[in-house]
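The form predicted on its own is given below as one chain in structure tokens.
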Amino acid sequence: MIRVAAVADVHMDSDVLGRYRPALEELPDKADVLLLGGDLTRHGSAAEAECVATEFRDLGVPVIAVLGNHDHHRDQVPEVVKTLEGGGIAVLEGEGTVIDTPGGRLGVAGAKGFGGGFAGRCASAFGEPEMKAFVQTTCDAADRLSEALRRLECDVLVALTHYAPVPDTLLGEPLEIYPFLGSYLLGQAIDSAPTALAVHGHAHMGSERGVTPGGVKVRNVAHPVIKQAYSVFHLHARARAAA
């Protein structure tokens, strides 16, 4: 069995540091490793980013993150790359790792992914190219995620987003807003291979749960929906499922 802890949207500057500080003590004992989904700092300076290192470092497991639309915001995006690594965290885009624990080699690929829609309503790259440029933006983080998930060699498969990848888990927002908060796109590159679990943010008004059309379940760890430090989902080897 293999523990996966995970959070998004802790919205990190100096007046949270050591909020989640208490229950990530206890880290080690409750998990193998810890997923952070996105939108790590409040407004995407490398100031937040450096509580952001403060608050997530040393925690005796590993931390592996995506950026969140909030963490792009002052376009400082290689500064607080740079700084959450120094802190010991590993950003993903597009990009996949695997991490030995006792449970069996944990693989996890990571990309923020964008908006753009679900079937039926969604953006299509049809147009101004404006729209255009919109979709084509999921659409090659929706690529890059599929072909790190596809690269990784693992014993358990999981993807990390910012974005939603099914509208289950946004259950809650306002409809009108569903482009914003996720693609389908991104559904189907977690469906393109044999992932275990898909963690992601953004929506604080959604929902906990749900599942890709290919049966992969879906958590919405956005800390506003989950109210706690993080979750804790439990994976075995070759399973498609999380407790």
Given for the second form:
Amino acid sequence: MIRVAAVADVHMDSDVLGRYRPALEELPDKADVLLLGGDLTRHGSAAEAECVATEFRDLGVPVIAVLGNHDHHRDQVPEVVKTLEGGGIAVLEGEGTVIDTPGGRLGVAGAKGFGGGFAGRCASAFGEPEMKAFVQTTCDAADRLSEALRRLECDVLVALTHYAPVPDTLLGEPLEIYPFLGSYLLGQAIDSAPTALAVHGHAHMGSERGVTPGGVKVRNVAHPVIKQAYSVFHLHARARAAA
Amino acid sequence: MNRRLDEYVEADVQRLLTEDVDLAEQGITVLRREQNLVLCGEVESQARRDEIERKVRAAFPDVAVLVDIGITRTQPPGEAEDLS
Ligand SMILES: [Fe+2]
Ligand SMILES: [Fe+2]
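With the form predicted on its own already on screen, would you show the form predicted in complex with the partner chain?
Then the entire complex follows, led off by the chain already shown.
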């Protein structure tokens, strides 16, 4: 068994420093890894990233993150990533990583993702350059996520995004803003590999559970959704069919 | 200028919550009721809740604002979810 802890949308700044620490002390007893699903900061400043690095430092388990839209706000992504990495946090964008756990090799592929909407109600790459650029951003993110997922050699595969890959976990959000909360293209990327679990955030008023069209379980771990410091999922390595 | 509690006020408050550099909150619901504007949702600290209340009241002095925003709890999880 592999134990995966996850939370998203912690929106750290100096006013939040230390709030997660008591729960994080228990983390090594409960999980083999901690995933952070983006919106780690309020505005994406290096100072806020330093708060993230401080809060999630030296936890006794690897910490793997993707960025969220808030982490892009100041347009200081390289500084934010560098600061997070300084705190020992691996930041994924269209990349994957494999960690050895007592229950087997856990592969995590991550990408922030983007909006666009869901099947039958989505944006198309047509018309103005702004619209094409919007859709292309999502296509590129989904392609990177798919490649990262398919490249990983592991026993259990997890996809980590900020934006939602399915509408199921948006339940509770206004329907009108679904296209800004996620894209079916991320779901399609997740279904292109033998993914066991997809974890995301961003939808603060959404709901916890969903499933992709291909049958992959999806969990929205936005902090206001899970209403606890982090959630823990137990995953089991599946015997792969012979090629 | 006196501002009635109409749809444009609702839209302006929603944008203020996100775009004001001291707020940056996208997870607050703005509900336009008969008598007042209700803000609900959750934030990460009491200071953020207070700042939202202060800024919205200052920007819309003629609107009755009711703030019902909680602070998201950070206790460790009681149990894990088995995904077999
Ligand atoms: Fe967020
Ligand atoms: Fe977000």
